[in-house]
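In the block that follows, a single chain appears as structure tokens, in the form predicted on its own.
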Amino acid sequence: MEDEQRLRCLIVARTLPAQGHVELIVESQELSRAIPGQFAHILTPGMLRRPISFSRIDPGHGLSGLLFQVVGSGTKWLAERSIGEVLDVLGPLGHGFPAPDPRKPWALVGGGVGVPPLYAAAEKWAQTQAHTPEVIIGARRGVWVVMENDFQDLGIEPRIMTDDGSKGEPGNVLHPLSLWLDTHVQAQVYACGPTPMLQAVRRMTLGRATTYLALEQRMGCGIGACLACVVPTVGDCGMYYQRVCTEGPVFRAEELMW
């Protein structure tokens, strides 16, 4: 299965979207068929690949974006790659976001490097919707806010929340999301970010909105074989475990046993 999904992807552009963050644009017709919320599993030195969500998807030109924060040896190595180099990639992997109902209001809520797949969703679907999405971006520090200008280029003004108050408004994404939910019925919420943020979004939106959560999870194989990324979920048959890399990373909020 891995060999069937293994790609060699040429880096055609490299940018620094925020302090300590890098975005690589790679050329691959296969990756450019991804759905927002899916991910690429990239080979780096060592035993494990690194899962990175797609930040932008351009099937017309066969291009995809991979935006990440440099936090360890794997992402440090990846950040040092240059235009013209080739990455060993598995993908696109996992289940992405479903297309939003075009008649209903929707919100995109991202924290940290959870923002890029939400931009990919806006880029793909915003022009087909009756409602402009409410975009709420959270980051610990202002210098770590990513993709603000990209949303603005789509005609969307994101609401920026930072823990240290150095950009946008002080605080996290929950307060503005709560205010938005108070004035929007039959809402749809798409969220990606750290697990505590997603847990809070789940609690806030249950019974108030149709919510999809894209989980950030450490993975081993990325193709469902190693079972290192399972999460407890609930369905008609009771509690059972699902793999983030294959059944996810996107789950309905009510599926998750948090």
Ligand SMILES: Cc1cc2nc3c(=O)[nH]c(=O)nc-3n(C[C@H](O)[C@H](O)[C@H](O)COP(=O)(O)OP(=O)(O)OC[C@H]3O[C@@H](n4cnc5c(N)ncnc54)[C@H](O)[C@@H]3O)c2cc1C
Given for the second form:
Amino acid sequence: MEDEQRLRCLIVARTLPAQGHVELIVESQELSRAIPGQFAHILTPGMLRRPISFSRIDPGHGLSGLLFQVVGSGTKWLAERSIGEVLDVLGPLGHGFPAPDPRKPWALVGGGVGVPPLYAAAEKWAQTQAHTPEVIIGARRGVWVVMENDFQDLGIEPRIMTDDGSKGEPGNVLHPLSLWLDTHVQAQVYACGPTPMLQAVRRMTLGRATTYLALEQRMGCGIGACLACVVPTVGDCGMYYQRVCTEGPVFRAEELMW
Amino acid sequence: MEDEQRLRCLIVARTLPAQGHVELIVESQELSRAIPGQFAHILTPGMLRRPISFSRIDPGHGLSGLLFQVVGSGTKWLAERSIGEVLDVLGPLGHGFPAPDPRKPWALVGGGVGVPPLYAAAEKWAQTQAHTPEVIIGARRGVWVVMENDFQDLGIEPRIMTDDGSKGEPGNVLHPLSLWLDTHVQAQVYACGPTPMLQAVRRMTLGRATTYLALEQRMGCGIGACLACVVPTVGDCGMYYQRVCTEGPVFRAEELMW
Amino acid sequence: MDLHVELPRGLTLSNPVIAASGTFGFGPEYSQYVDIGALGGVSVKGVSPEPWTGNPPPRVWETPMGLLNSIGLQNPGVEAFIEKDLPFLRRYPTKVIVNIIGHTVEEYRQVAARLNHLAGVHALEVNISCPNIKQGGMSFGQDPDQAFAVTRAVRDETELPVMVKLSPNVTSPGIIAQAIEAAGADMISAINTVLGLAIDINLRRPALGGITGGLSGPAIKPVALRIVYEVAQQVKIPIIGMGGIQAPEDVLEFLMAGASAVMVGTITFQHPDRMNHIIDQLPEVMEGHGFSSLTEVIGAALPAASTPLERR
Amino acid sequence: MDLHVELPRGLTLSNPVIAASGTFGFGPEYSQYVDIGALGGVSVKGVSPEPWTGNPPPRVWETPMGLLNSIGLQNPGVEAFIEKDLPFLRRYPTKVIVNIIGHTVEEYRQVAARLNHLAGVHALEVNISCPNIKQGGMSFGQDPDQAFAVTRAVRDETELPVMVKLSPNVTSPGIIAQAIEAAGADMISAINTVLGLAIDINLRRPALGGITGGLSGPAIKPVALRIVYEVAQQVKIPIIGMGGIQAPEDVLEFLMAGASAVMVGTITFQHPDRMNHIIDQLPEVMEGHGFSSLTEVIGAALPAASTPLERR
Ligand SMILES: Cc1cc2nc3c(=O)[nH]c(=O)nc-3n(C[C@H](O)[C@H](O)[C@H](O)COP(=O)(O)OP(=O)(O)OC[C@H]3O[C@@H](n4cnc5c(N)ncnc54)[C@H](O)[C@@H]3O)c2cc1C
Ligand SMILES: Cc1cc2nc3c(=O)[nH]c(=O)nc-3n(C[C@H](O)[C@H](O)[C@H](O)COP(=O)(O)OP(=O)(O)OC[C@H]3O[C@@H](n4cnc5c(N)ncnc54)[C@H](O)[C@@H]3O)c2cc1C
Ligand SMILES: Cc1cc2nc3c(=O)[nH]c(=O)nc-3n(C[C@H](O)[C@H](O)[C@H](O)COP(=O)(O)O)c2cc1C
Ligand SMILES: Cc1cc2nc3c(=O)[nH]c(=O)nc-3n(C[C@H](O)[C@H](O)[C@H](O)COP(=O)(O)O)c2cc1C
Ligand code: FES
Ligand code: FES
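Having displayed the form predicted on its own, please output the structure of the form predicted in complex with the ligand.
Next comes the full complex, and the chain you just saw is listed first.
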């Protein structure tokens, strides 16, 4: 064991950022060195650990955030944890987003719980950018919109799109993204969200922008051993499966064969 | 559902009667109508409920006791419960001890966690008896002797036998029982404890006393449906399996084919 | 929502949830805890022509999310069942399925014949996982020819709807299922328990008195679903699915995999009233997943080629 | 306590705990979390003569105390393994077992031949659960003749110790095991995953991209123990047991059932360091149960007639 990377992280804060959503702030020097887009693989009572991206990263204080929606047994258990309890985490894992080019326009497109890693990216890099990044947040229901205030605190007014129209504008993230692309050349797009959304973002931006997508896939080990978490990518001789946990979660849109 | 017999019982007290042993006092009118020797079938996180005999029964206050040794996952979980929590219990289940004949001498022979149901019997019937009952308690180690004080509070001085001799006299319950039988005719013996002990008590008392044994067996349903918990008994045409949860846990020594 | 299920030979269930055989006794045992009349059906413990003694204890052993049992089919025989338990069950508006067992084809035939035309018996479930004494202990359900022989013998003796219960302990369940269908069974129930064993490391011997046992409970759900899903594409008769059901969502899994109804066994030991709760919650859970009738659910996860209609 | 295990052809393990194939990658992946040198051995992910693509995702699905997987044996091929991973593994004082796969007998032969006489390869584990393309997808491990043919082909190509891995998805594992023994295998490893399926009720389709998958984890421990216990009485060669091991007590169960060593798979996903902990705790747990050597434990629960000595 050259380097013990299985961490015990103290929960130091717990908030409810939206209906059915919880954010835990954990203390760990190692995790707080994460790059936006990387993830924590968290022990819960089920057979498998649960992958959750970092919603915020504060290396100065050794803190990082895990923001998740309660969708099943593991996230339910996580949502019931309290301040003072300790999580067993592997991480930070995977490859995160690259730093954006400061001179080029930058859009962050997040759907549902795809927003947190994009906030982490904005938090880290927004001030390095020549122009304020465009942030487009989509959610199925208005009450599920997360991190709007956090972006505002960075001086960014996110564009909110909801399927039910109960918050922001009705519709999905694609329409505002398309308008933005029309007016920005050499654009950089970072996106995270449900697979159909990412596939649409990929199609829309191919050839028009440099696009990075943070993917989700069912995982086993989380560290590259089991080959469970694959996505089809372009290989030397046709399709080739790469691992979301190791080569990803962040892929360039061109790499994917989706 | 003619009669809802699945009970939610509040834990109102919790004590540590011996090393690795816990007694929980629960509140439930129904359970407090139990007969000594009957048991509670308690929901724990495992696939099966756990059968535990009643260690004391107080119908006046609607209370009853569950005294157990921590031996595995279920009893470990039970041992971690606190006052104010609620147990999900089926019961009282099975057939308990019959009331002893008040005029005849009565001995109670308990090994390990076989003692609690015998204390419940003493508590209920000792004052109806012409003579103070003989109580013989056996345990492997002195620190595992339970309910000695409780018997003393009833005015009974139990005879303690331990395998390691660290408390009471060294040896097992059989020797004092044999001496007692030598000096008592028309004796009644109630016993509960590990199977080898009960088998020895049965052999020793056959033809010399009226003996009731409270048995343990691995259970499924606890209510007579699955035929898991059987013991070999004397049937009309040879051996015949009866259910510990329904015909038992208390059997007459003569019934068993052990 | 209408939960009725129409099965062959006029067997109509008020809902698709049946108490599985062997975990529900002969009816009276659970009557204090379960609303028997609200169940879709009750499959009683296996009955043989004569009483069977069963296996030496211990007969159950807990495993991770599973239960091993080696009851050995202890039962008081078909006459005792008819006299003692059937009158009790007749009082309830539920469908009574009698699970039948035998050591020889002849014994299956006998017990089937005895149960024909008896008021209160609505169907037979043929348990072919019994050790076949003529074949040295291998069960009838592990060989297609023997499965055929038993099914045909029962079919010849009864006008009742007949379901035959598949053993999962075979290389190709589909081949056994096709033999059962060819022999004239109206339905298949699947699955019986999975062969397993545990060691009591304190006693240094197998934990069960019968050495090996049958594994049931949530642990086996994926095995059961695999067999239901495969067999649903290999036979046309309806399937009654079971193995590890704990919740209405599990019922949906089995129905989507191609079962027309389900049985619930081991979880009853933990929660006697769980079957009633599943039935109560089923309409809401179905609606939550966008379904408005059982027929929409049945077979929904099968390849498009084998729709439920084709299968009935 | 001495935990060494002596296996055929001079294969000596420092302790009986081996990382199972497919859950430990090719070695480097877990090296930050696991003390590889302290393991009795490492069985790498199955390797074929040419790279295999594997199955479409999703490839894993959680079940009650179990895991379904349909990786489909994705691997970079034997050459990539030899170049990239073998040099890494060679640095550790552990025994490297290469799990080999093929779609035809010829492919098994090829990969076995390629691995013979390679420094750092200590044994071969023949995974016969691969779909046999010549037989339309049924696996080599489900038929005794094919199991024999694959084993013999590998045996002919190598002087390395050879273990062949049993599929649990058969009516009679003992018959397959005897064919493997007759073909010249030195050991048997048991078991591979149990065929299963899950339904994604939201998507209304099978949860795995490959439709069916293999069930592993604690849920299958009783099935694995049953097969080890039975096969231990049907063959004389040593058995490497696995299926659901989580703790040193589970290791004792497998050893008492007749295994000479064990492999640990799925639990590693939850607790990467669990294998090391099991090895560390094993002496104490053995002593607590009154044992002072592994040979006393091995086969302790078998019927008196088949003591471990007779079996070796
Ligand atoms: C790299 C990565 C980053 C993620 N980041 C976040 C995040 O920041 N916030 C958030 O709310 N969610 C995130 N997810 C999704 C999150 O992992 C799942 O919602 C969570 O695992 C569900 O667990 P459960 O036990 O509550 O649900 P169950 O449905 O009970 O889980 C059963 C199994 O399926 C897996 N699973 C279920 N949904 C998903 C999913 N969408 N993706 C991958 N595996 C899944 C679980 O991990 C578990 O193994 C991320 C997923 C990945 C792969
Ligand atoms: C009628 C009856 C009354 C009992 N009364 C008491 C009592 O008053 N106090 C007490 O400490 N113990 C009593 N026992 C024993 C008690 O049931 C077991 O110690 C307990 O079930 C162990 O559970 P576990 O999860 O801690 O152990 P585990 O070993 O993890 O349990 C695994 C499984 O084995 C069963 N099991 C284990 N040991 C026994 C056993 N000795 N008898 C029956 N089943 C067992 C468990 O119920 C469970 O199903 C009684 C048993 C019976 C049958
Ligand atoms: C204790 C017990 C006894 C059983 N007895 C029978 C039986 O007599 N006949 C039969 O066909 N199946 C019997 N079964 C199998 C169940 O009916 C069912 O097929 C199996 O348990 C899987 O369902 P479950 O996981 O919901 O329990 C028995 C199962 C258990 C646990
Ligand atoms: C994700 C995954 C991949 C596997 N890949 C292989 C493999 O390549 N070759 C093989 O022989 N067994 C493979 N197996 C089976 C395991 O080696 C082992 O036999 C099985 O998982 C049972 O052990 P466990 O319950 O400890 O996991 C795989 C299992 C899993 C879970
Ligand atoms: S989760 Fe195991 S390789 Fe990615
Ligand atoms: S435990 Fe089921 S009959 Fe006794």
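Here the structure is a predicted model, which means the values were calculated and not measured. Numbering follows the first chain given and starts at 1. Definition used throughout: the rigid core is the maximal C-alpha set that superposes within 1.5 Å between two forms.
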| Rigid core superposition, L16 Cα moves 2 angstroms or more between these two forms | no
